[in-house]
Every structure is written in C-alpha cells, then in structure tokens.
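The chain below stands alone and is given as structure tokens, in the form predicted on its own.
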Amino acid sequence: MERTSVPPIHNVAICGGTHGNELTGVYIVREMQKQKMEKAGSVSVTTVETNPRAVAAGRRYTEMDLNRCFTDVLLSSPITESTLYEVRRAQELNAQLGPKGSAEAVDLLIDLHNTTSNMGLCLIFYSIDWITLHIYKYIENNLSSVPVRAIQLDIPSSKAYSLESVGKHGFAIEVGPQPNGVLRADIFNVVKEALDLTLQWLQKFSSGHSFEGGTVEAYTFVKSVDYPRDSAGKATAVIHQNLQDNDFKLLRSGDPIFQTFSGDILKYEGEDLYPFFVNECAYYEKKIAFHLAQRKTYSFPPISVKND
C-alpha cells in the first residue's frame, strides 16, 4: 500500500469512569489530573472522569448505562425535567469533547474500562481507520504482559453509541479480567502500560516520524447469545466450564456452551466463531451471555503525518 500522509493529532481525550463500577480508568485518570499531566510532547491531553455521580455510588450507572447515549439521536434529543442524567452528562461531554463528527471534536478519544471477562487488553472500536490500526500495532508490538487483541463494531457513526465515537479518532480500553467495584494491581498497570505506548506513538508521529505499513487481525461482532430462559423468562442455565474464561478461543459446532442447572449439557450449533465478554457481569441485565465475531485481517499503509 501506498504512503499516505494524515493530519496531525493536537489533543487528545483520556477517559474513566464511564461505568462507575469499573475503577482502573477512574483511578488512572485521577492520578494523570493529580500529576497535572496536560502534554505529551506536542499533544494536548485532557482528562475527564466521565460519569462522576455513578462513580461516588458505585455503580455502572444511575438511571441508564452512559457509554449507549452518544447515538445522534439521543445527542440532539431535547432536555426536560424528565430527562434522565446520563443521557445530560452525554450531551455535556459532547459538547466538551466534540461536537460529534464536527471539526472541532478532539482528535483522539480515548475511554477506559474494565470487564469481568477474561479478555486480556482489547481495542474496540468503530472505523476501520489508520490512526487506530497503528496505534493497535504499536500496543501488540511492545506489550507483551496480557493477550493485545482488538474488537471492530460494525455501525454507523449516527448509531455508533459508545463515548469513543465523539472524537475524530477513538477507541474504548478493555482490560479484565476485573470484578466490578475492584481494583487490580497487574491489571492498572497494564492499562498504564497501553496508555503511555499510546502517548509515546502519538509524540512520534506529531514529531514527524513514519510508521511502517503491516497487518492485523480484529474480531468484527457477528451477533450476541442470550442464556437459556424458561417461560418466566428466567435463566435456566450457566456457561459451560469449557466456555468460561475461554474469550476469543474458536467456538465450534458442538462444543458445550450451557450447562442447565438440572446438569444437561447444551452445545453449540452454527458457523466457526470466536465468542468473547463471556459471562460479563454487566450483559446480564441485557440478556447476553456471550458476543460472537469473526476474524479479519486488516492491512494498513505505511503513514507520516500531514503538514497543516
């Protein structure tokens, strides 16, 4: 692939706290603020806990889950006093760090969380676009601790609902395996680690240098499976003990995905897949109780950044 030259990255978003619950991103970004951290190189950072009053209840949210109110719908939606908080606190952030897909939307958002899935460190996010794929390749390429992987969501920036998608550039954060409420030492230090290989590429290529075209792989969702239910709707089974902490290990036909609790065994039955947040604590309010995705390869080409 050819060289292509892409504008420059000015500033970008560092955020925790989206889900109250999840703490490795609250505390990171707490101690960037308490280290006055503002630069990297020639790159503005800002620092923003996202849902502060989830945060101070310890909770994932108070009235609806945030990181699904940054859809233009719900962005434009107009404000009353029946409005519910998060879908405010969305329409405040993106007036700070966006507007969303406007010109003066920062150039890189950036947003921090945990799962209770044993997913290792994931990049998830929307546009398949070279800032994004170079910065996945620096990360994988120097962060050997935990499994570096990626995660592609297939939706329209108008639909896209997840903070991430308020900057030009973005990406969600994913690190677990981490229970709610909790903070991991190894797990900090590993979302530390991603987010100072992050600023470190950022300074490079702000600076002038050129990264190298290549290859990675990322898993596009293909759909969600809900557990089991009875007539009432209540859940009759767990995942299988072969499933669980198995995140991105190819699901075959016939594989045992359920176990009821009266002890049957209940397999798999479709295409090849690779299921990830397997048993996530949080989906189970959404009735999931696994992703499923293909994985694809993507090639990039080799980029300098474009003088203004």
Given for the second form:
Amino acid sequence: MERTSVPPIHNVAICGGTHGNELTGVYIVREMQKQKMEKAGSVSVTTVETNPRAVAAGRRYTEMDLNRCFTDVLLSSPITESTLYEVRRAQELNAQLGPKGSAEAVDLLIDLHNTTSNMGLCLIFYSIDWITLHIYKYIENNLSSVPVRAIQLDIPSSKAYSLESVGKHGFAIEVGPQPNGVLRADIFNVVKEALDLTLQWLQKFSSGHSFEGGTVEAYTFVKSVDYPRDSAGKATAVIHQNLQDNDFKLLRSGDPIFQTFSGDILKYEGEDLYPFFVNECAYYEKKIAFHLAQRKTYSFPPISVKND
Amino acid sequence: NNNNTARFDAARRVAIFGGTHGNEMSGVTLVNLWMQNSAEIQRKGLEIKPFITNPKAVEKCVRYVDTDLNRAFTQENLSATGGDELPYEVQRAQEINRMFGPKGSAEAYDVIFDLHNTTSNMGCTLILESSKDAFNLQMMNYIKKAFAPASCLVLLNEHPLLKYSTSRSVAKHPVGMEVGPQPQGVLRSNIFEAMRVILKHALDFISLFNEGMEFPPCTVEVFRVLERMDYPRDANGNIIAMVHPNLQDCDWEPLNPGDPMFQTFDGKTIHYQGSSTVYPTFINEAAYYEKQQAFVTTRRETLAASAISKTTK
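Please move on to the form predicted together with its partner chain, as the form predicted on its own is already shown.
Up next: the whole complex, starting with the chain shown before.
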C-alpha cells in the first residue's frame, strides 16, 4: 500500500471508571493525575474519571450503562429533571471531550475497561483507522506478557454508542479476566505498559517518524448467543467448561457450549466463529452468554504525520 | 475407647443457605435448583431445607441491600425492636433466627450449610467457627477424604475480635462452604460442580451418622485465622498499593518475612514485615476492600477430634 500522511495527534484523553466497578482504569487515571501526567512530548494528555458516582457506589452504573449513552440520539436528547444520570453525564463528557464528529473533538480518546472474560488485552474500535491499527500493531509487537488482540464493531458513527466514538480517533482497551470490584496488580501493570507504549508511539509519530505498513488480524463482531432459558426467562444452563476461559478459540459445530443444571450438554451449531466476552458478568442482564466473531486480515499502509 | 466418644443427637434438621450474599452465584443457583427439585439432596430420615436467605440482594445481584447479612446475627440485632424501620438484613436475620433458631436454643436446626463464593483463589474451603465441635470436625475430615485427591481445606475463625456473627451461626453446627475464585455475579461451571460435590459428601456424612455409624478419633489440619491485613492507605483512606503479583492468587501458600506483599501504583514493592511465616488467604476478595482487608493471615494447626456417634435412646 502507498505511504499515507495522516493529520497530527495534538491531544489524547485517557478515560477510566466508565463502568464504576472496573477498577484498573479508575486507578490508572488517579495515578496519572497524581503524577501530573499532562504531556507526552508535544502531545497533551487529559485524564478523566468518567462515572464518579458509579465508582463511589462500586457499581457498573447508577441508572443506565454510561457506555451505551453516546449515540447521536442520546447525545442530542433534551435534558429534563427526569433525565437519567448517565445520559446527562454523557452529554457533559461530549461537551468536554467532543463534540462527537466536530473539529473540536479530542484527537484520540482511549477508554479503559475490564472484563470477567479471559480476553487478555484487546483494543476495541468501530472503524478501520490507520492510527488505531498502527498503535495496535505497536502494542502487539512490544507487549509479551498477555495476548493482544483487535476487535472491530462494524457500526456507523451515528449509532456508535460508546465513549471512544467521541474522539476523532478512539478505541477501548479491554483487559481481563478481572472480577468486578477487584484490582489486580498484574492487570494494572499490563494496562500501564500498553498506555506507555501508546504514548511512546504518539511521540514518535508527532516527531515525524515513519511507520511501516503491515497487516492486522482483527475479530469482527457477527452475533451474540444467549443462555438457554425456561418459560419464566431464567437461565437453565451454565457455560460449558470447554468454552469457559477459551475466548478466541475457534468454535465449530458440535463443540459443547452449555451444560444444563440437570447435566445435559448443549452443542454449538453454525459456521466456524471465534467466541469472545465468554461469561462476562455484565452481559447476563443484556442476555448475552458470549459474542461470536469472524477473523479478518486488514492491511494498513506506512504512515507518517502530515505537517500542518 | 467408648468413654471418649462424644455423643450427639441425630441431626434431623438441616438447612442449606444460598444467597446470603446476593451476588455469590453458586449458592443462589444450587438453592434455587433444589427448591424446584430436591431429589438430589434428599436423604432418608433427614429434613433438608434449601433456603434463599437474602432474596432482595439476590434479585438485585448485590452483596447486600442495607448491611452485610453475614455479619448481622449479633445478639443485639436479633433482639432489636423497630420492625420495618430496621435495616432490611436485620429484619431478615430476625426472621431467619425464628425459622431456623433461635440461636443457642435446643430448638435450633442441627446443621446449616451456608454457600459462598469468593474472588480469592481459595479453591474449596470449609469454614469452622469452633475448634471444639467434634461433630463438625469429623464432618470436615469425612469431606476432605471423600473429595481427595482434589483439595478441600479448612479455615478456622475463632479469633475473638475477627470472628463474626454469620447466618449459619443460628444452628447448633454451622458449616461455611466457600469456593473460589469466581467473580461476583458470574456462574462458573467448575466452581458450581465443586460446591455441589462437597455438599453431597457433607449430606452423606450426616446420613451415615444418623444411621448409627461411629466415627473413630481423627485429626484435622486447619488454618487458624490470626490477623487481618489492610491495604496501605493515604491520609484520606484511599488505597495506595495493590496486592503484589507474587502474592496474588497464592492463597494458602507460605508468606515469609521479607516476601513481597503489596505493589504501589508507581511500581514499588512493600514487603511482609511479620516475625514468622504465615499462610495468607482471602487474598484480594472484592467484598473486603470496604472492610479494610487485603488478606487474612493464618497459621497451620492440627486439631484432634474425639470419636463421635449418635446418642441411643
């Protein structure tokens, strides 16, 4: 592919606590604020604890999942007395870090998350974006303690519902497994390393470094699978032990996926796909036992910064 | 050695508590299953009652609504007046004490199993509240042997300051069953199955005892709770360090003086300063951040239990 020059990244926002019980981001942001991490070379760094009420309560959210509040519709809905806290908060964050889709929006927004699923470190993003793919590749090449993967959600910007869609470029860093309400040092250290690598890349990029192109294998969301349920809507099975903790291991027709409480084994039927977010705690209420993805290879060009 | 055999009445009334913490899913799921279909837990001559102790917390999938139910069974709470004005869990404690107690009386249930999960890497753990309960010690010996070669360890919390008033303390013989690691709100099949199996062994023991089997004297290795270790905190009470990667997930392994214990956010190691080797457990349990506990230290002890058999009438 041809060398591409890309507009500079002047500023980056690092966000934590979007889900109040996913603790790595909360403590990374607090530590960065304590260390007064405001600049990485010429790139200015903003840190934000996005859902302080949920963090104080030790809950994912207080009234509504903040990370579903960033669609164009919700960001422009009129605020009344009965507006849910997180809808209001999303609009505040959009004003601070956006507005989404405008020239004033932060150049890069990184949102830090944890999952109870065994997913290692994942970068989650909406669109195939050269900056994001280069950063992903840089992290993947330099981080060896955990698997590093890329997940793409093929959703147009107006319908994109999560915080990172507010930035001109954005991705979430999702790391697991870590229980809600628990802060593991190994996970903290991995996320800190990934952020250090990201800021390193941004500084190199800003100073005119040319990055080689390459390819990335990314997992693209296809569909979700719910638990089997009885007529009262209660789940009647648990994730089968062959699937539990085996995120990103190819699932084929005939593979066990659930075990009912009475001991029967339910098997997967369908095309070969990759499961992820297997047994994520927060998804029980969203009726998701796991997601399924296709794996695709994307090429990206060599890039360097376009001089203003 | 018949003179040294401790005699207990047959254990006719047994309860299995789930949902004492509403987000510890193995117990919630098992008890709900057994309330629908109790075939699996039935034993001849035994009345076994599965029971959800904190239904509001279960419905919201939280540990508790107003206050921790598993700390609520104090004499003060059990005799408090105030009805609906009382915190929800205090009301529940009084109701549970009426149904399965009264605590300390002859009418109380013989045995209560209280099912719990932990985010700590504790495996299968039985929790004992008294080193002198020969019936419980013999039960734990039986369960450990039946479960072997898989591991089932015994935690003894008899510490005058650190012991607490549990839901199960209403019974004559309270038995805690703690299985981890499992995140709050998550149901893992391996954890679920393990809890199911140790409970089966426990009910088998009671059944055998009731049929007249005599259990000879035995010894049981236990881990006795010594002290609670909090996270290092700043002047505002915020934690300033995390359980060190070398200690994380190392429940029941020796922690020696000088070993890494915590890691600060800027990467420094804080070492264990105790004078002797201890055995930490409940390492990084989510629910204990608010209780100022990063882990508890224990020491290994071997307890002797006398022979036991059923009283003959």
